[in-house]
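Next up is one chain by itself, shown in structure tokens, the form predicted alone.
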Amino acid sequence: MEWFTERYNGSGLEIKVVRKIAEARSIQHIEVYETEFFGKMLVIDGKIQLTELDEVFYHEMIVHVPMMMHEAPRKVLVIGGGDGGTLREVLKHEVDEVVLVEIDRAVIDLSREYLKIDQGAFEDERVRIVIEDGLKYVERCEDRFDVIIVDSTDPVGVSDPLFDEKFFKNASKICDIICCQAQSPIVQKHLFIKLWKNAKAFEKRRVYLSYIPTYPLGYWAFIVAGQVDKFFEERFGKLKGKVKHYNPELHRAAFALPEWLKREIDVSG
């Protein structure tokens, strides 16, 4: 057995791996491992994207929080998310159409073959898959979406444009609510602040938190923006039994921020 190590800003995480299952080099370097404890693990450009053990901690929170803040989310755009986890969760709602825009087809191909966490979501008749740069898609998009979910890798390399101010400005013209993962506000504070500032194209923005063990230091932030004043808790009845992590209590608690993070947000504008 070997160890997979991910390092970030003077700290890191080591996971014991049994073997490497698959690998591809396309736009990104994609690897799939079998680990001793966390199950299968997806790594892109040396960064852990998910493990079977804790992927629901991430996917359920990036999807159900914004979806439950919209009165009737029927049309959803997912940018990134080639592993299929976000797509799987979106389809648990009464949606009519989901457009998945992924820049790297190899992520979808390897995830379909080796991870299978989508649980058939890629084949759902409500889903349309577009292989394209998400920034360019949003820039020329003439459709309107109820919710946009940006499920990307870290905002460097191919994902960096998805967190640019220009992207948020264009997105604000075609959706009611947008949600994106916003990195670790502790060990990746510069990236978190960058996202918070660039999302100001939306008049209303909110930060919420979740615990994801295999992400940098486990303490993970999300930004949700747009029409984010409401929470339609009564709709949870249709999700109950379909989710493993998310619930109304967790939804409300996720928006309770510590004082130091409130100050960072206030100072950053």
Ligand code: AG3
Second form
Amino acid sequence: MEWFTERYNGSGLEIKVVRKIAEARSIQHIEVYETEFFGKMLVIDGKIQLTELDEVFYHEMIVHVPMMMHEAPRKVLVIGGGDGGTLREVLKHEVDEVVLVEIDRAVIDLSREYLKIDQGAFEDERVRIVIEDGLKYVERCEDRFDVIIVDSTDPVGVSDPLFDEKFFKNASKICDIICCQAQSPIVQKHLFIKLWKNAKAFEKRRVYLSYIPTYPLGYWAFIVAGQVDKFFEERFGKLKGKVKHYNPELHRAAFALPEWLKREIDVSG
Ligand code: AG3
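The form predicted in complex with the named molecule is what I need now, so please give it after the form predicted alone.
Zooming out: every chain and molecule, the one shown earlier first.
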């Protein structure tokens, strides 16, 4: 048995792995492991993307928070999210159409075969899969979406352009609400701040937090922007399919920020 290690800024996380289940080299290096405690684990370019044990912490928070802030989200765009976890959660809402734009088909193929966390979401007739760079898709998009969810890898390599100003400007023209995973505000503060500044393309922006044990230091930020004043809490009881993590109390609490983080986002403008 071996240890898988991910390091960040002079710290790191070690996970005991039982075996490597699958691997592919596409535009990224994709690995699927069986771990001793966390179930199956997806790693891209050496960075932990999800484990079976805590993926709901992430997927339910990146999906239900923005979806419940929109009055009637019927049309949703997911950028990234090739493992299908975000898709699975979006489909718990009364949506008519979900477009998933993933740059790397191998992430979808490996996830469908070995992880299966999509629970059939890829086969749902409301879903359309596009293999393309999300930045380009949004740039030439003539459609409008109620909600856009950016479920990407860290903004290095293939995901880097997704975090730039141009992307947010283009996205602001085609949606009411956008939500992005926004890295660790502690060990990846520069990435988080860059994203916060670029999200200024939207009139209103807010940060929320969630605890995700297997991500860098576990303290994870999300940025939601656009029409972000409301919370249609009454729809919680109408979700189709059970949730394991998200609830209205957690939704409200997630927006409570510590003083140091409020200051960081204030000074960064
Ligand atoms: N996307 C965000 C993963 C970020 C983790 N970063 C890291 N381990 N350095 C997750 C994709 C799951 N759908």
